[in-house]
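Below, in structure tokens: the form predicted alone, a single chain.
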Amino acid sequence: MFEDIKAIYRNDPAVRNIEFLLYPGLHAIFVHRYLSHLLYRARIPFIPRLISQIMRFLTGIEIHPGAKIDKGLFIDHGMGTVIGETVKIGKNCVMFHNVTLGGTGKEKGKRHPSIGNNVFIGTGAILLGAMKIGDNVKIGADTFIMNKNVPKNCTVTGTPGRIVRLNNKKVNIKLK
């Protein structure tokens, strides 16, 4: 909880004293790693899905009880945040309000994406299926990927995503 207290204090400027208590992002992140996410793993039925959507309705967010998530993550704003079943999420990363980590409903098992660390995810980013971001990647907004992976150290943005920096060298590279 203080890994998540922190990224706040970390990524948001405008953050003073104890406002941290009225951030959305941290109402939803603690819900799912306090409660929904623990009933999940005991195999609690309905629950945690309940728990899931009411956290939704409060905040705008929307974490599967299934979804995983590391320490430190920031979600700023987040009206309209998705982050699904099997999404796996690494530590320090930022997402920004609208983003979507989905399936594209056509697969069993792991369908959704997997982020490594120090990832920022831009406003409106949609990623579609079980690919993999690597470490210290930044997605732009409006950024589109599905079904491809991205590598480590690298920028991605447009529809469909393209790498336009890698190992902090411009570049325009189709993700493959």
Given for the second form:
Amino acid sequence: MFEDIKAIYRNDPAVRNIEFLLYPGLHAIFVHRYLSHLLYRARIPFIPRLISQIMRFLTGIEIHPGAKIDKGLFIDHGMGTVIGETVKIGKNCVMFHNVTLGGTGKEKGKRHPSIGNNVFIGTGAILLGAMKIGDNVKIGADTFIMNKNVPKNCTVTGTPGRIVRLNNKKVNIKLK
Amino acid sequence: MFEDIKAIYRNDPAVRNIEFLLYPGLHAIFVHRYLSHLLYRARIPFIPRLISQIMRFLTGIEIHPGAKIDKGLFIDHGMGTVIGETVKIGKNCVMFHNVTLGGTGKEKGKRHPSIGNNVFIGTGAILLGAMKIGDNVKIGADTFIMNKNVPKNCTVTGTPGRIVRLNNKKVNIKLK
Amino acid sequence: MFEDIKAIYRNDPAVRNIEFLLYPGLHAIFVHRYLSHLLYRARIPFIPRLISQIMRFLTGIEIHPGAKIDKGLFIDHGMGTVIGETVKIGKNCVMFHNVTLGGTGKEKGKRHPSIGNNVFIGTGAILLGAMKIGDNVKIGADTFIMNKNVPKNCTVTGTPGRIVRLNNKKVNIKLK
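Okay, that one was the form predicted alone. Can I see the form predicted in complex with another copy of the chain too?
All chains and molecules follow, beginning with the one already shown.
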């Protein structure tokens, strides 16, 4: 929890004094970590989804109770962000409003993205399918990726997303 | 109404037991069908728009009271979805959050899209103008279409949208 | 304030009688102009951000208290729209839902866009960085611009945005 608060001060130049209290992303992550995800893992029916939907109403952020989120996540603004049931998110990631970590509707079981550590996902990015996103990846605003893995240490932009930077060198590589 | 509930179970792999009760899309469609659209057709002023805006506050989905929606619509997640006054939607359609069925601001009268039957519209797709979308069309996430008709049985993706699949064959056709 | 109401009737073909009362954009702009921005300029801590976040909850529109907004702004639908701390907006602008006037996270001080007069910004457009957008510019739906200035009297579309119309002539110019 403390890691989530530190993540705000590390990432947002606009935050001052105790304004971390006002971040809807923090509220959504807090309730997910300490309530809805725990109830989901205890296989309680219905209640975790109910809590998730109440938090969506309060924050504009929809985190399915099944999503596995490691420490230090910062969701800025957050309105319209959707995180699916089988999503995994590593340590110290940052994401913005209108980010979708969703499914294609064609898969069963694990059907949503797995995100590595220190990953940045810009406003409006849409990632659909059971892909893997490597550590230290930056996904630019408005990027669209469907069912493609992304190697670590790169930057992906565009619709559909292409690798435009890899290990600090400019490149232009189609995702496979 | 029953058709709208069946649509959730047909389309969402995440839904279990009686969780259909929690879908903001269902709430928004229900109130539209049985309240705001009926008052709009009875030419009651102001109240239908008021109800529509209250539902936008509660669900994040804005359906103008004038929109004509046939049975079996499923709106998943729904935050940021906007459906304009002169929109028509056919039977058994599916759409996601941040979908816009809007106008260009240059037209009068019929100025929003008409959607066929069994149409799928992915996350963040923006359709502007009095276009017609044929039956069995899939519009990919993040697609943008302005004032172009889409024939039936095809898949459209991209910004601007192009036909990438037609009658189950890969194609690459500009929309006219 | 009166200018903001006139802007609704000038721009939205769907508005009738006293429906201007129902526009979340008007509510968000009104509270920003006459409360949160004034408290921000008086250097009151915390309270302006608190008001801004309450208005985000009520309207889906997040306007940082620091943003400088000239008269006659119309925000239509507005869900997911984010306006950053150092944004400036000129007279008689129009913007839609899911518009982001944000930062890149790499700048300090002035780090958000400055928008001219009579600027139109379509649904889902994302503008990041301390760029300048000239007077009478139209930015199409789903356009993405990062750290590029836009000259006056032109239309920009695409991801990344390109000038497609300048002084009423068709062009195709990369932004610099």
